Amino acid sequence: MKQFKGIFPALITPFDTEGNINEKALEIIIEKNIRDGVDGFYLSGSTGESYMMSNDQRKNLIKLASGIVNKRVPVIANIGSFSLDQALDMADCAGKQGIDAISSVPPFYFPFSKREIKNYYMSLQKETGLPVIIYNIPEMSGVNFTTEELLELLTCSGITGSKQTTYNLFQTEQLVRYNPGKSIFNGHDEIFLSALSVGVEATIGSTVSIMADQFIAVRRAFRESQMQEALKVQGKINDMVDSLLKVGIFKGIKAVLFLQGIDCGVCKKPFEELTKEELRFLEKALERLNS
């Protein structure tokens, strides 16, 4: 199966005032990122408010985004759910739209056993025939995979990789080292350079869509062994990430996109809108990023 490499924005989902997907804004974001040089897209993840949307909205997002991208770069869709039937329904839509791979958080909320979680992933791969990427995000899912458990899952040829939204670089390095043909993604933007240093060749990032050029610059400097330059640019990324975390990462990304001229609406409730003071705070962060 194809090994994914490069820089993938974890796309936000733009909404209009009625709470429907704003197709025009989605197209503008995708086209901007393609011009900026990203290597693919990740849809319907945490950043995309996937669990705030209905299944029909999630499927519509997959249809719209895949149509806009039109095979120019790979597209990965998170179809995760705590119900296997719902995940398979989402995966069926993804397959019909020509999505390059599906990704899933482990089933959550109920205290599923590790065997049940393993069977969930194996069923996704077996019943869809699509490449499956594990979405390892323990802070949000409440599921802590051991390295051995992830390595066991990755022995399945149809499970093509893992999205490592974890600060456990020791684990990530082992996954890379023992699975040279698999797609091991970094999932925390603030440790992008650190992940490159342990052999990671792919990243899925929430903030990529607002500053893809910075991630590309870090990768270029790292490849050219210009470590001081790489550290400098990673520091700019981290300054923006820190600012976003102070106002709410997903709300903040939509606000920065608005400041960049792309109105993506607001996050679904119960998220609250940013205050004028918070918006001014982000304006200053954006000025620092562009300086």
Contents of the next structure:
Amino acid sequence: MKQFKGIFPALITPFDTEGNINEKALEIIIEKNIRDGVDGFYLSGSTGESYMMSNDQRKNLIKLASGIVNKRVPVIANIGSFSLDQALDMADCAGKQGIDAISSVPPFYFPFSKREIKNYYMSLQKETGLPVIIYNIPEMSGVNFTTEELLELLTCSGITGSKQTTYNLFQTEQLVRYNPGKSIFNGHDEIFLSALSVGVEATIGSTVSIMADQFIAVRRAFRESQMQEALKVQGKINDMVDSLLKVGIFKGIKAVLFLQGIDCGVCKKPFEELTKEELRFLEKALERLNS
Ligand code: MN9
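Having seen the form predicted alone, could you give me the form predicted in complex with 2-(acetylamino)-2-deoxy-D-mannose (MN9)?
Full assembly next; the chain just shown is listed first.
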């Protein structure tokens, strides 16, 4: 079982004006992140607007991105759906592309029982044979796992980790402590340093793709016990995250990428485009980040 470690951007999905995947922009953003030193990629998650895309488009994204990355670093894809059939169909495609692991949000929208959710994960790992990373994101999925429920799922050898998009660091700490060989990812960029302090060795974050160097700097300072420095850099990350959250995180990230010279288009509707004032606001945030 492969244990993932390091800093993974949760990639946005670049679209052209027709709403199709912009392959060229995808390549540019992946290459930039590899040059910056990221340790892997997470595709088709919340940041990737996965639930705004058709399943075919998600499969195409997995195919295109895996081809561009070409095994240089691991790739994990969220194939989560509220239907097991659809998740398995996307997982099948991901497996054929040589993906390193699949990830899945718990089935959502309908109030599935915890047993149904558990069975969903069990089927995913059994029927695909691929490592499965739980995508624990209670605020968006509406599914609140207890720590005991997550620990129980993680006793299954095919369930190899959890992406913890939660501010509950006590839960994350327990998952790490009881599962030293598994991949427990931090999932909120603004608590990256805090997550490192509870033993987390991996993070998946949407803002990594615009400032991977800052995450790498936090990790370096933490490893060297330079806590003042680590806190200072985390503060810079948080200033940007705060600005992005104020305008809408995903469209904000696309706007910052545009300001950095990579045109990834806009988010799918009903997301609205940024106003001129919001863009100016982000320009200022980017100036502070670069200062
Ligand atoms: O993938 C991201 N989670 C969501 C991780 O977008 C729901 C995070 O990187 C957040 O965007 C970020 C802001 O809260 O931490």
